[in-house]
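Only one chain comes next, encoded as structure tokens, the form predicted alone.
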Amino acid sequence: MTSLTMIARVTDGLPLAASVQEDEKSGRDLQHYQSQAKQLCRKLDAQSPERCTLEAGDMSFHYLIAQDVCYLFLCEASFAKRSAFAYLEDLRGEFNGRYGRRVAAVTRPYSFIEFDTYIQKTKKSFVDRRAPRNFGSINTELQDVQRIMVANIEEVLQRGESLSALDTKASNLTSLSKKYRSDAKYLNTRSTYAKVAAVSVFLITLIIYVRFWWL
């Protein structure tokens, strides 16, 4: 499967580490989809979504910002969205663990670049469907990948929309739905009241009738 895992900075862009798996008979142009990697991670600031996905054909990029760090992960648009967030949470404790305190003093690019052997290793394990994981002790916010924002990396790269005006339209589409809703339960409510108003009128015209002329 063809993939790639990069963390890097999110206030400068700046690489930390990468992984590079590559399909040759997949025929995908991986050096494409690294520029894109690399051109996200420059866009990102502090008002980007924390978790998102971006669909670039069949393939998708997922990532999660922790730290001020961003974990980024391509993979075919077929992988699991639950597991890919999963493999960037478990990789977001690990990288943390080693190298949390130096990130913000690092200069060059691909400074722990040997934790390449962590992604490798971790990669594999949530890749190969034979290999068993407990998704039980998975982050809570991992459990309902639906609120995950879903973008298209084309219009973030090319058309220059920034991540976080992307997260503001969905939120107040979120709200516009909301409010739908909420109105139409409304419509619901007094409409089944109204139903229930014309049938009393009903009977108890009904029973005035029976009881004035058939008594």
The other form holds:
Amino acid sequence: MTSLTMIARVTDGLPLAASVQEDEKSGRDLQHYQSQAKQLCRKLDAQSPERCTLEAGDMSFHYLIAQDVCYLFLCEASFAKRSAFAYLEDLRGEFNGRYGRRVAAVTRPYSFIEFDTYIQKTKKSFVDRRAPRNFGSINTELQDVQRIMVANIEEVLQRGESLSALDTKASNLTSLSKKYRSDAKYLNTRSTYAKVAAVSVFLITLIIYVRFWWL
Amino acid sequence: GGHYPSLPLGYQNAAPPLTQTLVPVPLSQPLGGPGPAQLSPSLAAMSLQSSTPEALRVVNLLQERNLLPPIPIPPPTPCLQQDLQKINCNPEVFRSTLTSIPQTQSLLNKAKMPLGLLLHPFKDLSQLPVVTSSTIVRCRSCRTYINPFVSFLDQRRWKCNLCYRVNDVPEEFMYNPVSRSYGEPHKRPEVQNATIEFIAPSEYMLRPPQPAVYLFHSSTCVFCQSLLDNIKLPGDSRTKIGFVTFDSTIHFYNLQEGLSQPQMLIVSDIDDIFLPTPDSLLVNLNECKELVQDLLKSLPTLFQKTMETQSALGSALQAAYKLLLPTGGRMSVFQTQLPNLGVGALQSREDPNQRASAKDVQHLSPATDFYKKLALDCSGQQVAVDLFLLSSQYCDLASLGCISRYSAGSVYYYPSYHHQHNPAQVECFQRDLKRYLTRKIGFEAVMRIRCSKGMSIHTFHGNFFVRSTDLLSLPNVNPDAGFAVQMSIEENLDDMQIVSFQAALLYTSSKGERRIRVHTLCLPVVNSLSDIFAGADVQAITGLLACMAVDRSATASLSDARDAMTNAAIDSLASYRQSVLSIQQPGLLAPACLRLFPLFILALLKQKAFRTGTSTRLDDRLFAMCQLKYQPLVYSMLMIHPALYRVDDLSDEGALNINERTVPQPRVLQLSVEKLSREAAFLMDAGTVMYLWVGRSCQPAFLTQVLGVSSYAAVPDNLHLLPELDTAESQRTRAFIGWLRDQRPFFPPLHVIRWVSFLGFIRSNMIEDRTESALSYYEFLLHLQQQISK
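The form predicted in complex with the partner chain, contrasted with the form predicted alone above:
Entire complex below, previous chain first.
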């Protein structure tokens, strides 16, 4: 299965470790997802929810934030969320134990790239083997659905925000243009009245003049 | 304070005409100008035109016989202001054929010398400044890295020296971490060093840094012992290793952690290769070390049993490629015969009767493009293929060599390799393999060479694949690879006094760090032919001509290439005679800096790669061609024109004192029989191999005190190790040979040759003498003179 695991520091999005697995048969290009993953790590901060799943077409990003480190996992949307988070929990425990103290001090990207070996082994046991624990846990899954907020990745990457801003602007524009139309109509009618009034005043003056002068 | 002094003349681009002598300007500014400090008036008065008179001293080649300097020739110094030259790039790393660049293309054409650069970008350096910075300052338009030759207009703006665009200095760059001062960006290490390495931020990576992955691919077990001895390959805890062996079927080895012994999986369907198991064929070296060692110990016994004579190399390479596809890495292929089965099978094309043909040599191009296509696929997935050819039979190196040439690999060749009959070759192979396994390596690399506006690069030489116009794709980069490029001048360099060249190599180290190594070279621009000749670098020109000749042999023919080389000598000397020489004298005249040019051209014509009329095996010839294109210049020159020394009378006179060892410095001799004598012993240093020739009547003192034998007859045939005797002569000889060897990263083996092998030795190495098929040096000079006077 095609998947991407990335561990990054939350404060500045510096990548600390990563593991990429491309499945030849699926033919998916991971380049696009890798850059999204990097962008996502940069966007996250202390205010972001601790656990979240983001939809991106037919793939999903699952992430977990703990102790200023973000653990991100990209996989097919059909993969069970519970297993994804169990996998991320396992990674968190091991990574924190090994490198937790050094995270704040490093400056070089992928300083802990050696963690890749552990990531690959763990991935095998959680992801690649169809473990029986995936079945018969519908209850807990429902609970997870409640607990873990599901959002659209575009929103998080703030394209959503600008779309909604655009939406408000567009509706503003509609109402304003309606108002303009009514104002314009009103002005039009007023000027018509003014014209009619002017013409009628002129005609009346003419009639009075004719009446009193000629007769 | 913050006030910036006015720029020294070298930096202002509004230049006075170059032919004027620069007027000494009293430069009264505080210390710390941009780059070079104050110029003393005498230096400022140095006209760019008055190059050292020594370089232009007229030499009559027909009269002066002793042209070789006593010490190895140093590279010429560009005629730049001293302060610029002090920080200029090391010539061992970056070197130009002409150290004074012509102002226009027509001027270059008149000089009739090739213009190009020779690089050794990943050379092992003893001192390399490394910078970790969150911002790497680069020009906004041409993306050049900031370097010592940019100009600072004020504290906040800098002008690129390649495209002349003005850029802003970022805020972070104003702080200098080395001196912990603020406001002096020109003192930062990036602006003080022409060779520097950056730690790359994550924008420079398309994917997370790959681990070191090594795959050994073989039809023989010769590498097993060396690999066991050097099992700590460069890498970190992620390093992976795998093995594929083959004959008429392909064998994979399951090395999964937890197995009690390695499992061999045989795939016999060579027409449709598949991997028998998805993992465990490439395993983590640290975790499966015992299994790997078990496998290496049992492989030799495995191979002893097989009596196969078929070799399905093409299919095995495809299988190995599939294995390395997801990550990239290095494939080391050990081949002992012509592949004759499956895809990529080759025919024996060489006709032994044509080896000594004086006419054109056939079969210098590949017979099939299978290997080139596979190499390009490998290059796309960051896989490099190194080829070790150990065979006494014809193996069609012209076709097989493509697999390394386009995937940035290297070719090693050991003809007449036999583990019993040829211990010298075996030792050579073992030493080379040790260097190969332990040397530094870079993965998934790319290199770009940029030059000043007005110049452009049109041809590249070396082992790589050119992706887009100037990006070289190097799946592996190693410290023994050299590159060369040819340049042309597209627009006249009218207002420029200096031009710059920058080579930037982006790679992943074996420990997963992404780094960028940047080298910048600065050279002056001149507009007179005599200045161009004065700045000619004869060794670099020879090296570049050799690369061009190899290309010409493949595209046109060998005789075309030979004619082109001779014409290069004729044309440049004719141009010198017509345009630079003021007084016409009889004889063959050359400037002092080019006095060795005809000698080197003759050496090239007699080189294994290009010689005709002497029996040369096709594979030997092709390997020599590969080496000429691949090796860095200093080793190519030793290969083309070996250094000859007399060693039986070494003395401490003029000796160097290195590490409390006295290293004698004998004089370099000409390669002519008249310098040899039967009463002496001589050492010839040919770069990758050394020969010690013992004359028949050599003084007995040398025999006993250095070789440890009582008489000439007792000198053993296959001696390649000097005994460590306690005599002064032995110490001096070993110190000298050790000193020569220490200067290079690989280990050239030593062959001790007696009178019996003398004739073959002479014919191939004494360049200045006549043979049945080639002219002597003097005859060659006469031929040149005749052509020039036409």
